[in-house]
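What follows is a single chain, given as structure tokens, in the form predicted on its own.
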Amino acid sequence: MTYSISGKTNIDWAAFEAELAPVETISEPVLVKKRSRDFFWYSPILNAQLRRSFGDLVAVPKSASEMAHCLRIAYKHDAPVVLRGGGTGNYGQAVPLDGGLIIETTSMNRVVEIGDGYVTAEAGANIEEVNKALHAQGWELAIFPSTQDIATIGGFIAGGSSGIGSVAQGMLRDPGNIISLKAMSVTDDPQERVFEGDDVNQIHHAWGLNGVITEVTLRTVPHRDWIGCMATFDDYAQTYAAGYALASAPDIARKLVSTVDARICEYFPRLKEHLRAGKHLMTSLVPAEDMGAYRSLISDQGGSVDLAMSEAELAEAKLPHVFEFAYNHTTLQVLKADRSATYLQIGCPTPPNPRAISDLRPKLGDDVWQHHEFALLDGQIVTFDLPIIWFSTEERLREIEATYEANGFPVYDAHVCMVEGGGLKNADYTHLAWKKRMDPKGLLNSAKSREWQNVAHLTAEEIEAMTPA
């Protein structure tokens, strides 16, 4: 019997690999271990928990039929399965806690169709490449992650919730943003099922627990000449107020509004010659035709427009996209220099209240540096704080979370690898009912659900009945 890299399975992996032919496989232990990781190391807690979790074999299907073949063999041998796209998840979504088969989707990467207001792509399609194909035809994705150069469409839908564009287009789950998707069952005869309209949320944000996403159709919007803007301010509450003013301005379109503490900006060395030193930063994407109104707004809010460049101008200046200084890319910029940093995910009072932000700052301590993202949620402008935390102990981390909570800022745990954590908070019995239908043996990423082991013996209908009224 071939050695189990994970030490958690009792499967003849050489024979298993032979049965997967002609699907491409990777069995070299170093490469399997590399593909067993995602960005969980953003969290020192998850890093300690997950860094020694590995799969046993990687399969790289190139089509839906090859994917079905992989799932059929996994079902036959009761092999745990984890799906992996670009591996940009922060919570260990793609880490195989039970060992087993890792299925890498990046070779299922075709853009299938571009039409009026939509794009259909295979799950492993790279998001940057999808956007390039769309731009050539005058379109762009309504929402995409800051990690678009690595991330895949399927991974974004399985694990994401918002991104660049959410300040105008809302969350991924909002009606029409995900038009449809195909998901495949893990059975002796894997079948693709189409989910459309509101039903896409039966699969979206389930971390690949309840079906294998093979194809996605997403909403697109007309491509615009976006200008990457960076404005600086003397005071953080002033910066936050300017962010709210821009996010809600009726005469300025925007695709991104992000505010960052001045101390974080010290970790943006590529921007050193472009930003006023020691100032707080607001990063935005604004269309060229609205730049006059944008400059007036910044002036009215007491700020300075330090940088305003088109994508071509940024490239010529050898600068990255401005969204690489927003969302969790902000955390990554700091981590590049100092791995003792981490982050939290915090909700904020609605509507955005600069005074509440200002009052909270001295209560948090010097080891918490605020960073807010503006988004549209249920028709209202909201903000999320993704602060840089200088990690010392888990006890101190939980103390910081308690301070946020005590002041009316809900915490979404960024340091848990269970789907019933973070933004989801509680068990989603609708997701778990679909898991029972699509994955009756519970082979798909099941270790990431605390509740699955409690309901696995029930029928799908019995599980769904547990959903609170």
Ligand SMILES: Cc1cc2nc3c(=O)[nH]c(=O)nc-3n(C[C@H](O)[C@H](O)[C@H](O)COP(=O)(O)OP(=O)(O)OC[C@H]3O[C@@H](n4cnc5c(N)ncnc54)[C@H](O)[C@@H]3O)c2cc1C
The other form holds:
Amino acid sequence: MTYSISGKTNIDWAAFEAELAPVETISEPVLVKKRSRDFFWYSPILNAQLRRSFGDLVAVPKSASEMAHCLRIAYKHDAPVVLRGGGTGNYGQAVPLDGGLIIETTSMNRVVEIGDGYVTAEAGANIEEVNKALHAQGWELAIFPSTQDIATIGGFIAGGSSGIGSVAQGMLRDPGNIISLKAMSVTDDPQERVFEGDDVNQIHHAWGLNGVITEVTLRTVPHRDWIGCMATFDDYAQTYAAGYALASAPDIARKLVSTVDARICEYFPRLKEHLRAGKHLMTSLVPAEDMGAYRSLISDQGGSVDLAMSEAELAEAKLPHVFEFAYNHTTLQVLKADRSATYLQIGCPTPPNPRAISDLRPKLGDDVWQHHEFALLDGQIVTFDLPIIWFSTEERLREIEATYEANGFPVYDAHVCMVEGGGLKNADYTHLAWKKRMDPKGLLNSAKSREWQNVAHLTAEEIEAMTPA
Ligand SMILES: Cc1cc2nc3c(=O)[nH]c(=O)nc-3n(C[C@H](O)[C@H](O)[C@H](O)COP(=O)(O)OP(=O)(O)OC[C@H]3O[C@@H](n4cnc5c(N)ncnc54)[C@H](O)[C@@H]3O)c2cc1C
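Alternate state requested, the form predicted together with the named molecule (shown: the form predicted on its own):
Every chain and every other molecule in the complex is listed next, the one we just looked at coming first.
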């Protein structure tokens, strides 16, 4: 019998499922619907658009050859395909807008090799597990997302951009951070192709629409005894200035520098006994041997070190990793208490300028509570604002964005599910040319690219040639 959970495909999914054997499948509608979601609900705008978009069937391959089998069957039936790792993406990246087959990678999870300065893992490897395997051998990932407990390494490379470690190691796309990756084509005979050096960026952050990542090799750095630090300050601009001082200190290593408005800290109940009430917060990871210099820096900047605990001490105190109060986890902590919160993604003037931050604050309004992440971009310390927004209407949201823009803070739209919409403001024709080569029928997550519809009829070379000079 033909059935379609999505209501968008005309495929006999029972027969399709039978053809996928021996690959594990999930066809129970409740479970398929669950695996059709990611963290798009952070955005009330995306929530309204995406909450009723579902796939039709889930496949859970255990190896590259099982993955190839899934892709061969999808190609044969012209079935739309969306890859899914941990499902922690923010913009509906993993939502199957056209229905079809969801391929969950979490059973392709082997750590293949650990060597000096690198780790190779299958795409579905859980990032925390990769880090644990690395720690045992004296290494750690140079960069990982704050979602490491759930996210996969392939999902991070396909959907993410930066994370814990970026303040010292830069963005994922920077040379050497992704050493190589393997991506598989969606054809009648799926083939794996290796991308190395700068070529990794032909696949990285393309939201899985131009190839199925099966394996990645990432840069690792020597493991250090990181201390989770929380320092508090009276004034937000002062907190931001301290963040910049730490992010650029010559004598203190750091893996995380994040500053949060005092009003957001009210939504961190687990930290209540540990932080001074009503103060602005700077969260950092600093190695044990640099704690003396860190304490002096905080004191010089007029702050107070309220919490400094090793990973073991945090676990003993039943506290989460400190990075669960940074990056998009900050928004999550607020959303746990009140679903009317949402967020924006904003760039800031470089070099970081505390005066620009304090001048902007009164213009933003009481429904905007700032939160900055510090990172290294093109060799310079930069900051991103991921403010909490108390959502009232889309009109007000766009007005806040316009205030940021008018004051020299570029907006990266967090409320759009198109790859051209948020981080990548313009179409990436190199990504799309590789889509043409790796996915000639346009089955992979195609609904997430506006521009794909315009160029799908061209050759890969014609698409590549559209890259602006
Ligand atoms: C609370 C919170 C905190 C976050 N913090 C960070 C952060 O610190 N840094 C950061 O960069 N992001 C962050 N994110 C976004 C997201 O968590 C990361 O990008 C994460 O690494 C995605 O991994 P995942 O396995 O969950 O991917 P998914 O959400 O499953 O997938 C993400 C995208 O990649 C595609 N994809 C998945 N696997 C493959 C594959 N094998 N081949 C091809 N395409 C694939 C999917 O189709 C989708 O388009 C955060 C999100 C939340 C909700």
